[in-house]
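Here you get one chain, nothing else, as C-alpha cells; it is the form predicted alone.
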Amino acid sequence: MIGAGAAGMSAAIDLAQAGLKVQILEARRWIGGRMFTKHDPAINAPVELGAEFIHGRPPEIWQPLQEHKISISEVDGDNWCRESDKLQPCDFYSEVEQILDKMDDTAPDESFLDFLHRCFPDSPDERLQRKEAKQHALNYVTGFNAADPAQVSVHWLVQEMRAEEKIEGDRAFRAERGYAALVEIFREQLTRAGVDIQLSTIVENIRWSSGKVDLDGSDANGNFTLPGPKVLITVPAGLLQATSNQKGAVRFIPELPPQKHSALEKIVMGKVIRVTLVFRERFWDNLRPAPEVPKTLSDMSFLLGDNDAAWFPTWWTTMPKRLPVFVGWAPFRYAEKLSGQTESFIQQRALETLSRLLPIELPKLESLLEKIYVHDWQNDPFSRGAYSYVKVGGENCPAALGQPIENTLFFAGEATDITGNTGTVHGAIASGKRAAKEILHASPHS
C-alpha cells in the first residue's frame, strides 16, 4: 500500500483486521498526510498545518472519537464582515443560500461563474445587497473548495451540498487536541492489527501485470523493489497528475488505462495557504468594532474580508475556546501569489492584512505575535495542492479514479470518493474503507 493518510491508514486497519498481510510504505516521516498537527507549547493547543475542522457529523470521524472518549466542540462564536471599510456583523447568509439553492445538476454542467453569470446577470439596477451576496457567494465557492470558479463543476457542487445536508454538514466541530487524536486513533489500530508501517520511503515506479506488482523505490538504505500481488495507491491526485521527473511523482509501467488519466484531466488540486498567528494575549477582547459600538470583538469566531483583502481573505479564531490565535485562509489566487514564498513574507502579509481588517496599527500587532505556523501544501512534493475538486464534466471523475484495474491496481484517496465528500478527511476515509472492500472481494484469502 502507498501512503499513510487518512484513506491509506482506514483502509489497511480493514484489510489486516480481515486478515491480510499488509505493508504500508509512506514518503513522508510522518503518518496522516494531509492531517498535520503540531503542539505549541505555549498555549498548550493544537495548531493544524492541515485538515482542522470536523465538517458536520460524519460518522467516520465521529465513531472512533466517541469510542475513545475524544471531547468534540462546535465551532461558535460571532462572525464579522468587513464592508465597505466598516466592521459590522455578516449579514448575507440568507442571500447566499438563495443563490446556491439555484444551481441544479439536472440541467448541463456549467462553471460556478458562468451559472452565476446566467442566472445573476449584472445590471444597472440590481440592488447593492444582491450585487454583495454575489460576490459573498463567489467567494464562499472559492474559499471553502479552494477551487477557481471559472472550472468547478455545479453538478458537483450540488452533489457536495446534498452530502452535506446528510451530516449536518453546515455545522463545523474541532476535536480534542486536533486531528492528532484521530492520527493516534489509527496508529493504534494499525499496531494491534500487525501492519508494518515504512516512513521515509518513496515509491517511483510500479511495474504491474494482472496479479503481480513490483514497487521501485528509495528509502534511508537507497533503492529497493517490493514484490507483491496487489497495491493499494492513496496518494493525492497531485502525485498521479505530476510528470516523471517532478519528486513525488509516481510512474506506472505499463501507464495506466486512458479512462484514468481521462478522470484525472478533469479533477483539480485546489490551491490553499493557511497561516496560524499565535499572539501573547487576545488583543481583540478589548477591541470594538467602531468607537460608538458598545460591544467588543471578543466573541469573534469568524472574520471575512472585503475585496481589498489582498492576500488573506478569511480568518478565524479558536472559539468557543479562547486562545490567542488567529488563523488565515488564503485559498486559490490569492494562494498563487503566497505559494513558494519565504515564511517572513507570509507572516507579513498576514499581519499587514489582519491590522487593515480590525482596528489595530500593524507595530502593534507585530509587537505581540509570538509565533506563526505555515505549510506550503502547494510546493510540498508530496502533496501538490490542498484537496481536490472537480471541473466542468468532472462529476463521474472521482469514481473512474478509484476504479481497480484487473484486480491488482486499487485506488482511494479524497479525490477518489463517490459519496460526494471530495475534498475532506471523512471523504478520505470513506474512499479507503471502500478500497479495502474491492480488495477483499478480489483476494482470494477473503
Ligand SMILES: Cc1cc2nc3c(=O)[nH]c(=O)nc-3n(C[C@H](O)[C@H](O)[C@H](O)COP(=O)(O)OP(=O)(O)OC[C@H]3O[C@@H](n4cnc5c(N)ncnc54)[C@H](O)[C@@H]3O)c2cc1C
Second form
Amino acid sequence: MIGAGAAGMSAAIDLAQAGLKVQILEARRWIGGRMFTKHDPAINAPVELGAEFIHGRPPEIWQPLQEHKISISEVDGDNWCRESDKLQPCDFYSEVEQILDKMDDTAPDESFLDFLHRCFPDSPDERLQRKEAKQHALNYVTGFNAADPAQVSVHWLVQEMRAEEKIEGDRAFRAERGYAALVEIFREQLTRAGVDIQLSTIVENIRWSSGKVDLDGSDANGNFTLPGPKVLITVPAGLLQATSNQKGAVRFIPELPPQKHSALEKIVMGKVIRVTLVFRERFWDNLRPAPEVPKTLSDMSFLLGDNDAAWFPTWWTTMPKRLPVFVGWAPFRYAEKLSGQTESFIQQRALETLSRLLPIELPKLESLLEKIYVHDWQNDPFSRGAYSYVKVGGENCPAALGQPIENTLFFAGEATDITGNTGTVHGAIASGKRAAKEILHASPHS
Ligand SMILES: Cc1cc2nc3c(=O)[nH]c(=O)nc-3n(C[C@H](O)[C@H](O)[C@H](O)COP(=O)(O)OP(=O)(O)OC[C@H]3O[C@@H](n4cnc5c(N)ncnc54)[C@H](O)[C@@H]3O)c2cc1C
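To complete the pair, please output the form predicted in complex with the ligand; the form predicted alone was given just before.
Okay, now the whole complex, with that chain kicking things off.
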C-alpha cells in the first residue's frame, strides 16, 4: 500500500483485520498525511496545519472518536462581516442559500461562475443585498472547496450538497486534541492488526502486470524494489498528475489506461494557504466593532472580509474554546499569491489583513503576536495542493479514478471518493474502506 493518510490507514486496518498481510510505504516521516496536528505548549492546545473541522456527523470519524471517548465540540460563536467598511454581524446566509439551492444537476453541467451569471445576471436595479449575497456565494464556493469558480462543476457541487445534507454537514465540529486524536486511534489499530509501516519511504515506479507488482523507490538505505500481488495507491491526485521527474511523482510501467488520464484531467488540486496566529492575549475580548456599539467581539467565531481583505478573506477563532488564536484562510487566487513565499512574508500579509478587518492598529497586532504556524501544501512534494475538486463535465471522474485495474492496481484517497465527500477526511476514509472491500472481493486470478 502507498500512503499512510486517512485513506491508506483505514484501508490497511480493514485489510489486516480481515487477515491479509499489509505493508504501508509512506514518504513522510509521519503518518496522517494531510491530517497534521502540532501541539502548541504555550496555549496547551492543538494547532492544525491540515484538516481542522469535522464537517457534520460522518460516522467514519464520529464512530472511532466516540468509541475512544474523545470529546467532540461544535463550533459556535458570532460571525462578523466587514461590509462597506463596517464590521457587522453577518446576515446573508438565507440569501446565499437561496442562490446555492438554484444549482441543478439535471440541466447541462456548467461552472459555478457561469451558473451565477446565467441565473443571477448583474443588473443596474439589482438590490444591494442580492449583490452582496452573490459575492458571498462566490466566496463560499471558492473558500470551502479551494476551487476556481470558473472551473468547478455545478453537478459536482450539487452532489456535495446532497452528501452534506445526509450528515448535517452545515454543522462543524472539532475533536479534543484535534485530528491527532484520530491519527492516534488509527496508529493503535494498525499496530494491533500487525500492519508494517515504513516511513520516509518514497515510491517512484509501479511496475505491474496482471496479478504482479514491483514497487521501486528509495528510503534511508538507498533504493529498493518490493514485489507483491496487489497495490493500493492512496497518494493525492497531484502526485498522479505530476511529471515523472518531480519529487514524489509515481510512474506506472506500463502507463495507466487512457480512462485514468481522462479522469485526472478533470480533477484539480485546490490551493490553500492557511495561517495560524497565536497571540499573547485575546485582544478582541475588549474590542468593539465601533465606539457606539456596546457588544465586544469576544464571542467572535468567523470573520469574513470584503474585497479589501486582499490576502486572507476568511478568518476564524477557536470558539467555543477561548484561546488567543486566529486562523487565516487564503484559497485559490489568494493562495497562488502566497505559495512559495517566505514565512515572514505570509506573516506580514496576515497581520496587515487582520488589522484592516478589525479595529486594531498593525503595530499593536505585531507586538501581540507570539507565534505563527503555516504549511505550504502546494509546494509540499507529497501533496502538491490542498484537496481536490472536480471541473465541469467531470462528475464521474472521482469514480473513474478509483476503479481498480486488473485486480492488481487499486486506488483510494479523497479524490476517488464516490460518496460526494471528496476533499474531506471522511471522504478519504470512505474511499479507503471502499478500496479494502474491492481488494477483499477480488479473486486472485481473475
Ligand atoms: C489546509 C487544509 C485544510 C483542510 N481542512 C479540512 C477540514 O477542515 N476538514 C476535512 O474533512 N478535510 C480537510 N482537509 C482535507 C483533508 O485533509 C484530506 O481530504 C484528507 O486528509 C486526505 O487524506 P488522503 O488519505 O486521501 O491523502 P493524504 O492524507 O495526503 O495521504 C496520502 C499519503 O501518501 C503519501 N505519499 C505521497 N506520495 C508518496 C510517494 N511517492 N511514496 C510514498 N508515499 C507517498 C503522503 O505523504 C501522504 O501521507 C484539509 C486539507 C488541507 C491541506
